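Only one chain is shown below, in structure tokens, and it's the form predicted alone.
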Amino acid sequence: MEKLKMGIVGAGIWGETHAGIYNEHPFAEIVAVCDLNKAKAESLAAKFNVKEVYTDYKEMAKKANCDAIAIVTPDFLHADIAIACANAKKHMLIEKPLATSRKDTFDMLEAIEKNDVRVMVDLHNRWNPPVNTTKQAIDAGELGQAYSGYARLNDIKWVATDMLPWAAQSSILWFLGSHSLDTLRWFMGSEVERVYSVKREGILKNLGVDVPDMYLTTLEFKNGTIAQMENGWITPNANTNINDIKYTVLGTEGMINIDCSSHNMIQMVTDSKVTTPDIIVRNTVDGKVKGFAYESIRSFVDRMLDDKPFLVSLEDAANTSLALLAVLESAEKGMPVTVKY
């Protein structure tokens, strides 16, 4: 089997993530590293032995031997870096959110769509075993029909603070909330159709960072079920867990509860903290990554050798960010909104 040759725009650490899963993956390969940043492109590029390296995508776009591209960049610049990709012919894996304006969503479908290229967008909240078996679960009606759900989605302020540069061009509801929002479409089984949402802000704006604090919303669905959406950038920094990941879903005859954070299957205690070590999400096993944030990446890879479908389709990722936008609508206008896809 011929292996997939794979170039990744953006450097990062998340950029980096990919190329770690590339390079360990059987029949895949990295062919070209591009970014902004030449030191970064290239320092990338030597840790996995990568002889192609770029600081203008649309160069690499046109030049790269590569048959895919994951563009691993801040979601605001998702847009113009995957029309380019597409217009090269190349097929994608777009980290999460697929785009945060109406424009770039439509701009980017019909650029997909007119080249015929492949796309998954990274929500890999559906690799999570927890919400996977739950959606089993459903599927197999074990639960009745699904009536209501909840989801919540924080990180502790570091993630805000220090570990994205960018976060103030962003919201938490890009960041988190498309895990939460295509999960809970996922587990409802249809569209949402109205949003009500409110924000409250001023820790974050404090702490230098110009960005609403957290968002509580409520998700009318085309079938009628409900929910409740949790999405903050201000839980505490000695929180004993990075993300605070917890869904219920009631059903007319059963229901599941989610807590992949305080989990209670390993805690580790020393005379200076207490952690809660991450093995669902990001881990390591004998010198190899594990959990669902990488399982999504390497399914992508899998997916485009055997021509199945993507667990993700385009069209869960562009209805995501329409809702989203709805969410960041209503939150201003402080009233609801129906979703406009």
Ligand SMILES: NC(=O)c1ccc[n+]([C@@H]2O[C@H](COP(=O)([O-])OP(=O)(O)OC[C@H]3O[C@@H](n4cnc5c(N)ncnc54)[C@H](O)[C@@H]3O)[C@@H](O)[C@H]2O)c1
The other form holds:
Amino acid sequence: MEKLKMGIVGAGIWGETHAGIYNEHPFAEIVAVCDLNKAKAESLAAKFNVKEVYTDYKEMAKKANCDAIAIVTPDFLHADIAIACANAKKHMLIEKPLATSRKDTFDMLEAIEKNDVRVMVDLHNRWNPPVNTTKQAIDAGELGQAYSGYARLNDIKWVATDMLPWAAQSSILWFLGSHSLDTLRWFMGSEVERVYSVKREGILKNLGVDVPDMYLTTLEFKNGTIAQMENGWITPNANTNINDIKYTVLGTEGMINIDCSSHNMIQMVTDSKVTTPDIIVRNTVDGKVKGFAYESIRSFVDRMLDDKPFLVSLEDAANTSLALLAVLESAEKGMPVTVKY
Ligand SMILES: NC(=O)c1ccc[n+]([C@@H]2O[C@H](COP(=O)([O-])OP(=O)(O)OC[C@H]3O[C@@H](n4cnc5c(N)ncnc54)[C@H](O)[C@@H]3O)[C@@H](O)[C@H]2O)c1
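Okay, that's the form predicted alone, but what's the structure of the form predicted in complex with this ligand?
What follows is the entire complex, opening with the chain shown before.
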């Protein structure tokens, strides 16, 4: 079998994760790396023995001999790169969210459709075993009809204050709310019709990051189901893990509760701290990375090779971005907003 030749744009924290997975996959190889920061691109390329290094994504899209390109740049910098890659007839794995504006979303859809390339957005909660099991139970009718849902996906403050230099140009809604909203759409089997969101700010501003602390959002779906979504970037840093992930789905004949964070499967205690390693999200066995944050990336390669549909469609990703835009507008105006598709 031929190997899938990958290019990577964005040699940051998550770009390195992508590289590790392509490098480990028996039927993938990395042929080119691009970052505006040449030193970062060179360092990632050297780590994985990649020959071609670029600082201009347009040049890489045109020249690199790759089948697909992973776009792993900050949340608000996916659109122009994706359009250039589509015009160069490259398939793509785009990090979430697809886009952070309505114009970017539709410009990307147009370029992707015109060039007939395959695209997956890394909305990886669909690979999260408890989430995926819940979806299977809903589809099998085990809960009766879906009625309501709840999603909490929060991070400790450190992610906004230290990990992401660009946190203030994004928001917890794009960074994690994209996962929550996509998951709720998937559970409810419907598109979001109307949203009402309330935001609070101050804690992160006082820490020097000019971005809201938290959004609490009510979602009404077209099929009549309803959900609550909580996304915050202010969980105390001493929390036993980085993410706080919880879901509930209530159906007419049953209910499922998910707690991926306080899971009690493993607790590590040292003289200085207690942690609950996020082993569902990521773990390493015999030098190989496992966990749902990695399975989605591996799955992109697998689906490119067997030509089967991605678990997340482009429509899923686009509608998630459009609904999040309504959430942001609602939080800004302090009133319910109908989603424009
Ligand atoms: N799926 C997940 O679990 C997960 C986890 C973390 C981050 N992410 C996503 O991955 C993306 C990147 O996040 P990160 O934490 O790696 O950020 P990062 O800041 O560590 O890395 C981003 C890199 O992109 C580079 N870059 C910016 N503009 C560029 C351009 N025009 N051309 C080439 N390179 C450019 C920057 O120089 C930087 O090295 C974001 O969309 C984020 O939401 C996903």
